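Just one chain follows, in the form predicted alone, and it is written as structure tokens.
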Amino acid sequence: METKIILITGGTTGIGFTCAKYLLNLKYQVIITGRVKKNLDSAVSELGNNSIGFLSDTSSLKDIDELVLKVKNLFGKIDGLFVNAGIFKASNFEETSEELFNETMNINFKGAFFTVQKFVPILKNPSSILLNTSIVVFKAFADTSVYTASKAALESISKVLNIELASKGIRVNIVSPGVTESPIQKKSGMSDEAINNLLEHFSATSPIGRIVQPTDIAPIVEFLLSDKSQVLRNEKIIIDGGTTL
């Protein structure tokens, strides 16, 4: 069987990192982003063979065209792309600033929308697009308003896209975590009080008596990334372990 290629922005660490080993561990071949050197580095050390990882700032479109560059000269299309780059910084609406509105939508929506379209030339027919947008879109929380409008924005588009691209065999799915034990909780600029009492709320409050791991997730993408989900568009898999019921 011919090896898969699969690109997933924001690939060192969390959700990212964790289905870059479940898609290794089933010989798919996996190239990975980062914005950290450091970071990238390591990753792609632990991720061993069929890995490779490029820095890319999904937030700029000349890293962008270059990232694809290098991709098309490597391995000239691409079975599918994982869109999963993205940040969050808790911050009150009365308090949002418009530097981190701006960091925010440009990683969150206006990079992912760009990644999207200069990726489109080298995947192949068939191939798969899969967003990693969030519950927020749909269930309120405070302190998230820059981060829910722009995860509603990128899932807003998956329809367009979705008809746009049909003639070329791209689809386009969406996965959409609950709160899930990952670095980004660290990186919100949350207080270790404020991430384990949040932590022990969804753990308390979850049918199935625990947080939401990345390995939980792992396993959907890698369906809505194979030929199993061919007949699906615009599909949209909620992992919150119930929640949100």
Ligand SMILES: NC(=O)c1ccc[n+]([C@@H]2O[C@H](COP(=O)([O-])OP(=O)(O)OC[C@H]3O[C@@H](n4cnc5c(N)ncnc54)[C@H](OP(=O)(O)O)[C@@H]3O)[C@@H](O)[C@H]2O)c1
Given for the second form:
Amino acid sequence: METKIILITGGTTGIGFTCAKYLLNLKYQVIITGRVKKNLDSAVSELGNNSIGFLSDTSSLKDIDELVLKVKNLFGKIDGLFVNAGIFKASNFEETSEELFNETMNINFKGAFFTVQKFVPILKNPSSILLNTSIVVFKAFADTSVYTASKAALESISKVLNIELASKGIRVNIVSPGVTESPIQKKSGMSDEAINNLLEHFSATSPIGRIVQPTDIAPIVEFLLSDKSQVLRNEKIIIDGGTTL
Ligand SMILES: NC(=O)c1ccc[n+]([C@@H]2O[C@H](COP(=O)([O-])OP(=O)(O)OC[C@H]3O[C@@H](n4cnc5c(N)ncnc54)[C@H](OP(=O)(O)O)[C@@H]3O)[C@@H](O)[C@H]2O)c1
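We have the form predicted alone; now please give the form predicted in complex with this ligand.
In what comes next, the whole complex appears, and the chain from above leads the way.
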């Protein structure tokens, strides 16, 4: 069978990294990106052969252009794109600064938008694009207004892209994780106590009795990137252990 080539933005830690590991075990060729060199180096060394990492800030259109060129030079075209890079910083609506607004929208929405746009020419026919959004799009959580807006904006373009890119054999689907244990919580600005309370609350109230792990997400990501999901368009898989039921 031909080796499938998948690029994962933000593949150095958390969900992206675990998905890279999972895909590599299934003999995919995986390319990951990140913006912190130390994280990228340690991810690539742990992932080993068949993984390639590029430093690329998803909020920079210049970086995306350079990334596309490097991937094109190495592989020509790729089979799948997991648009996963993202940040979350907790902030009360009334205190949300313009700086945080811009940072969040530039990474989670603008960066994702132009990543998709600039990768289109090097996506095969057929190929799969997968967007990582969040349950915040349909369930309200305090202190997430900008994050919610960024993920809702990303989700909103999926339908349009499925229409515009259909003739190129490109399909777009969505994974919508619930609270998932990953380094994102520590980077959020929340105290350790607040993080522990959050994780305990979601473990206690979830039908699965525990917090979602990146390893729960990886097989679903693989399914949506693979030919097994060939006929799915704008499908959203909510991966939250049933917490939003
Ligand atoms: N964990 C959750 O509860 C949860 C729930 C729903 C959705 N999500 C979404 O899942 C995605 C992955 O999050 P995670 O939980 O796995 O968190 P994570 O461990 O913090 O991973 C985020 C990844 O994105 C990268 N990244 C951030 N900003 C970037 C930028 N400007 N350019 C390139 N790479 C960048 C990070 O790399 P660097 O270290 O180099 O910055 C890292 O590889 C995010 O889009 C997040 O919104 C997470």
